[in-house]
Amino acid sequence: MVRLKSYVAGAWFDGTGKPAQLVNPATEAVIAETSAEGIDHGAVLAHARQAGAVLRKQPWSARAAMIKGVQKLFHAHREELLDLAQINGGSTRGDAKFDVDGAIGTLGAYAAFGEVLATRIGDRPWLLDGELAQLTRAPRFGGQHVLLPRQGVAVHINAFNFPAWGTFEKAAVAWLAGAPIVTKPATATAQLTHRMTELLVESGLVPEGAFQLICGSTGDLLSRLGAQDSLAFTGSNATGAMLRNTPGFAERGVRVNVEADSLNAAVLGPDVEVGSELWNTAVRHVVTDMTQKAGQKCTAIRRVMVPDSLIAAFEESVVEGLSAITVGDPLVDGVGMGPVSTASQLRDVLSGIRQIAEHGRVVTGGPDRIDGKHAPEGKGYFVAPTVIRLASAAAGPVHDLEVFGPSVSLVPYDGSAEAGSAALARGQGSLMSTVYGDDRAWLGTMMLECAPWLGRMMLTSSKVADQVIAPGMVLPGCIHGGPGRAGGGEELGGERGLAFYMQRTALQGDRVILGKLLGIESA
């Protein structure tokens, strides 16, 4: 049996009480078993604020190299990492290189950033945030905002989904901030994680204390942040919500940010043509996050708006997409999707595919567990790809429940950009969302009143059909995030990114003086 340990205050700890136990999602084979009881949480943040202090004192060009290390160090391992998110995620091999590509890409990407600063600023701590201003009549009194590492430890609480990406994407941005690091990986897959750490610890690349692991519950960990420290969450919007009441945040000015559910849409134009490449990219991209990590993607489509005389002919095509997709253990060669990850993520998805049926008709797939191919009867938390046809807009739960697995719902609307944007912003905020067009007049009523109840948004045209990014793909240049129930925070988007672990700062006084002392050549 494998024991997970965590890796806290510079040394490996193997909690007491009972374990929680991991398992192989195909066919429910205990992998692994991890505790955290008994960590001293107090040491922990104590060991991370001495981290703390070394990172700052590091120039940006020793951050960016430092994170530029760690990438080549997760790809001279990568198959071995791969072979792990197969094994504890139920990824098929394209899913486990999504996850774990992108924390490679990530981490290089953030590495490139750093040098960018290095290069336009120095070794200078500060970033400028707009230009010195003169605040009165007086000449000389001037204000200028500056963005100043913050002085306290980053928790990060990450979801079941991308043990990799999730983890090194919150890292990549924290540790060129400046930020110290204490994660918490969700426990049924953290097989992964845990390995990375591994990894990381044997390196020595990143200073001791500048990132711990906690494999299990957090115990007191949260109450015992202060007014530097910031904690990143990604998961439920109910828990989510729990976080942000945790007791003392509010008193002490924790700063907190939550990537939380997303009932993500695909809307599409009047004007697209049945057969068309842009019909085709649409229908691509919805086969695409309904069967990728099995739907469980915080950014897949859920909700399809499709124009009353193009409804039929959508629905045949996705129906057709998803036959080529064979279900089953992602282990074996030619198996296009695998497992949902854990028997409580299979029992919500089921349940929410039951609850929407009841407003619509099951056009494929459905509310009951099936057999993988491949994978021993009667177990594994297979779902079948389940695409369901509503009567209208309006119908059930469609706008306010997020099934978080291999479901997507065709909802009809009249085709005007009003109703399309209407029944987007239904879900009450989201991650991102995807709108298909050539209408320019369409095109832009949609942005205008789509945009704000989104993170991302992406406008996909003819022109772009074949060269456009899958809207569930996160690229580190532009931001993570949503407003509403979407958790109303903002990760990554380049040097913005660094923003959420740095304090904002208006400096006011001689203008001359400050020029000087910031490095403001012009005033």
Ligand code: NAP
The other form holds:
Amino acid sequence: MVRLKSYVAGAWFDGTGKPAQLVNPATEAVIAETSAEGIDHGAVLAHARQAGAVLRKQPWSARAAMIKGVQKLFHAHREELLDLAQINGGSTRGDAKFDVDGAIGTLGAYAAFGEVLATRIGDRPWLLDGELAQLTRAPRFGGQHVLLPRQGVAVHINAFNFPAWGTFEKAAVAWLAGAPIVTKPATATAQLTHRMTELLVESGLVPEGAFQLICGSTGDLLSRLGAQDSLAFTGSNATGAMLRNTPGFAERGVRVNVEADSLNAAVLGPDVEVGSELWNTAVRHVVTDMTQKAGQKCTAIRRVMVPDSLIAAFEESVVEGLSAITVGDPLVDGVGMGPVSTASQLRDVLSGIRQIAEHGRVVTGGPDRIDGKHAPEGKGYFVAPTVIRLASAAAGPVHDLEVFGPSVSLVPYDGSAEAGSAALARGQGSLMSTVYGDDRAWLGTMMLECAPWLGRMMLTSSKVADQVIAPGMVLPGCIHGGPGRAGGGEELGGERGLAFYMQRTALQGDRVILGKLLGIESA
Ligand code: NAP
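Just the form predicted on its own so far, so send over the form predicted together with this ligand.
Zooming out: every chain and molecule, the one shown earlier first.
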């Protein structure tokens, strides 16, 4: 039996107690086990703090080169990592690439952002925010906002669906900002993160202590975090809310970023013609989001608002798109969608489909487990891609319940921007949503009314229909996160992402001294 150890305080640690088991979700065969019981988290944090001091002394160029090295390392082991992603995650080759290549790409992007910073500001560790300004009538008295690396540890807790990307999109940003990392992948799919950590440790690319791995429970780690430390969490809204309330967090001001559930929407405008390129793009986006990673993407479309006059045709097009997808063992060529990742995921997804379907009609799929093609009969966490057509925008829990699997709800509306945006806002804050249309007045109202509810919004019109990225794809140059139930957090976004690991301070004093200290030539 493969035993996954944690990498803490400079050594591999095998936990005591009853281990958690990791399975292949297509066959339910146990593939590994792990326990993190017994880790001394005081020692973990002390070890990280030493590494933080080393990282912060490095110039931007050195940290960028380190991140670039990690990118190359994973690229060199890409095939092995893809294989692992498929076995532990129930991923097709394409899904596995989405995760592993996403990690490699984001590391590459942050190495490049670091190189740009190094060219722009050289070795100085602070980022200037705004201009050096006169603050009162006294001409010599001025102020300048700066961002400096915080002197704490970055704790990262990730969801099961992106063991590579989730871990290393966070790591890339934290490392560039000079923060040492303690990372915890979701236990059920930790094998890929574990292997990436092995590669990282063997490579010696990052200073010892700058990356520690906990495979299993975090024990008392969080309650030990202090005023300069931070927690970046990705997972369910319920876990996020619980972790925010970790005893002592509020008192000590531990910084927390939460990326949680999201009822992302697609809203079709009334002017989109059936069968047009824009129509086909919307259909393709819905089908991709339902089936890629078996719908287990935080950014996947969950609700599609379609004008009353178009909904029958849209339903038909989506069903046709889905008909080309074979559900089964993702290791077999030709399979387009694998199982969901865990037994509890299977239970939650089927229960969610059942609850939403009570208020509409199941067009295709349904709330029962199916057998996957090429998978052992009766085994595997397979769900049919499921489309539910609701009777109205007010029907049931469609705006409240995130079905984290291959299911989408078609929600009718009257085609007006007012009704479309009101339906979108009922999701109470989402990571991203897409609107499809060419009418500028409609798009303008949608932008004004929807953007405050979203971290990212894609306005897809006919002229860019063949150029837009799939809406579920997170790019490192744009922020990832969303208001309200999506957690209120913000990650990535190029240099913007660094701010979470840095302290913004308003420096006030003699403008000439400030200018000299900060290297502002115009002062
Ligand atoms: P989850 O059950 O909330 O778990 C997320 C992570 O929290 C896992 O690593 C889990 O560890 C850990 N965790 C749970 N309880 C903890 C505790 N008491 N102390 C410390 N860590 C704890 O979520 P999930 O089922 O893995 O992921 C699915 C959810 O994540 C969905 O709702 C999805 O929308 C959301 N998600 C959001 C984003 C985003 O970027 N916004 C991205 C991906 C997923 P164990 O595995 O060991 O329990």
